[in-house]
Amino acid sequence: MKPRVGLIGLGLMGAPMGANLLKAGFPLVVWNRTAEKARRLVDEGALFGKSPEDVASQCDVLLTIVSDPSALEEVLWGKDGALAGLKRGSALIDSSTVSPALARKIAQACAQKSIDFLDAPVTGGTWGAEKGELVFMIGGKKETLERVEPVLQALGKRFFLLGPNGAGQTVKLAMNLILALQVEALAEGLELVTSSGVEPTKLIEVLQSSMGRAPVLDVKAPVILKRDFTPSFPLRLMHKDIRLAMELAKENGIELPAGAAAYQAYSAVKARAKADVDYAAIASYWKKN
């Protein structure tokens, strides 16, 4: 018998999430913040729950994927949180990007309670969410991945251990602002070639001949170059892991410059953005109107 599956956060990635545990056949219990966002999960079978409390006491395993570590307090501690409702002997999994510290206090907190807690996040954009294959950087002990790797293998292709408790926040955060600098400097480069007078996708067709090719060209160089925006990883969240990976640095006592003048140029575009767009609007750096 399939363990019952509770799921927090319904947003770009939570929702296919969501889709690809109950095509798998998992009994699923779902809640969001908005509640509208989980009629299509209802209509395919799964329950709403009154609140995350009530959602984790009908589970055996708990995902959350909220946007940051402020909704995600509020989820597990705030009035009717997950915490409350979670049962000694339960999985909680958070696939949420936050910072180690507070991975590794809910860690804390599960342990007094005989939950079991891996901190999750995940890589792969709304398109790896979709296709069931997003790619899991975990933190926790090796017997709570085996126990919840069915739960998993919904959801994605790839699931690396990396550790203890906040060691997949952290590899998820250094991986953030690896993206974070290539699509910069992807835009960067466009601008330059674009100011000189020579056409864009000469540079591009370089690049993926060169050493300078890599996968993130096949997504956001197509996005850049014909200025949709449409959001697969929204900015706001980049722009939050980001300064997630600066607070992580300064807590290490270590300097990243290349990220820290990342998070100036990102914060600029953000500060101007009158939606919500992809972090490929870097690109739009450029433009002050």
Contents of the next structure:
Number of protein chains: 2
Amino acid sequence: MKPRVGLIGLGLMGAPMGANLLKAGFPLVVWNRTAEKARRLVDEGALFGKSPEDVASQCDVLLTIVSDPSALEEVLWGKDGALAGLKRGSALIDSSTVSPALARKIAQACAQKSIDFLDAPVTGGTWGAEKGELVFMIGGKKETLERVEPVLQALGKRFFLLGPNGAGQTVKLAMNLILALQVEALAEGLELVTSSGVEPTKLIEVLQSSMGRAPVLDVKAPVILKRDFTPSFPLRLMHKDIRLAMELAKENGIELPAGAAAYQAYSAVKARAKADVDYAAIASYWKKN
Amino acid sequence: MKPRVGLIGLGLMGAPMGANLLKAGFPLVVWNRTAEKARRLVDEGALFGKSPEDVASQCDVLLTIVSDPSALEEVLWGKDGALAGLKRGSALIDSSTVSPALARKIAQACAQKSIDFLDAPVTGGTWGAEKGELVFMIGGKKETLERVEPVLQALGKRFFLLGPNGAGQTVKLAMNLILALQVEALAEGLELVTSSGVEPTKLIEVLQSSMGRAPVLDVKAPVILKRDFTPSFPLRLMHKDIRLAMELAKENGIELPAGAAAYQAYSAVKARAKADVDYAAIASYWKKN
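With the form predicted on its own done, generate the form predicted in complex with another copy of the chain in the same format.
Below is the entire complex, every chain and molecule, led by the chain shown above.
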């Protein structure tokens, strides 16, 4: 029999993940702060829980994917929080991007109640979430991963077990630091070229036949050239991920020079943004208005 | 009849380019500050000129590829310099990486003597130079490119005409800024992961199935993990290219935050390097000794 799955967080990522869980035939109970966002999943057969605690108490495997550390702490430890509801022997998978320290704190709380825990942030964006082709970066025990893998199979295609709890978040923060810097690098290269009076498309053409070509640049270059920053991965979330990476670096006593500079640049664009924009909007750093 | 080709600069790039010109059957006259480096090409049939001026006076198409702006100014305008030797109606192709301003200055000097000029820096590294698969980033006139293309065909596979003189150098500086930042990003990501106690190979694995995968990272990641920094593209040259990019940005009145930070980091590693190392040695930024 298929395990009953709980899903907390129905944002850009959570909503399509929920749809894929239903498609794969898992009984699904969901919760979201804005209940409105659950409507479509409920129409397709999901139950809507009264609270995170209520969802947690009804499921064998609980998946959380919320926007930041404070949102995660709230759904886990807040009023009617999920940790109070989770049964002994159930499993919690957190696919939010948070600090490795928070992942370890959750692992500890779970261990006290004999709940298996994986930190399992994802990469692949909304496109990957919709197609069920996410890549999971996982910290935790191999046995836990084996146990929940049938659930994850509905959502992704690659599952990297990277070490003990916290390792998934560590690698995710490093990954997003690299992606943020790749797009920052593209934006700086384009600005250098356009401010010199050369067509920016020329740089893209050459880049695509160079060692520097990368899917993220193929995707973001047209977005930057058209200045259509409809969010695929929102800048506010990338900004939060760079902040978490910089905090981790500080904890570890290391300096990340380009990361620090990019963090300042993303902060400046975030402060100025009037609406939710994709992180490729880092290219508007040089626009004065 | 094949044009007589001159080649000035027989370093890591120039030497294999010379070999490919001979292989393609071009009569070749070469010159290098250290004559020693010409021996193999001379054995294979090249003539060794007495000076840059001497080489220039004997050829229809002159190719220069030296390490930096001052070396280029020296071979062009110095004692027995090439510009004094070039015949009316000949063509000069400079594949060094220098500032767009210097490229425009050369173009002006050439125009006064009815010499066609292209700034045509390359990407593809020593591997591309050896295989004859370089990518040329070209500034200048279409007719000039058409005229010298049979010569360039012996050296490369893609020829991007990017705008008037200077445009080739502009795009090259932007390209190398992007490559330098991609490798800086990889190094920072790896340092974040290792300082957290996670295996660096794990980050590489995940990166290779992400949107951030790029050939330059595939090539440099093993170099960084093995700490074998035998130069493929020397850090001192990448450092010079970032410096030129930052100078261009300053001329254009724009700020490049991550570029500036990376320039500081590459400077620190360059100052500490005891031997010639690849630019992937930026990953030794965090090694205290």
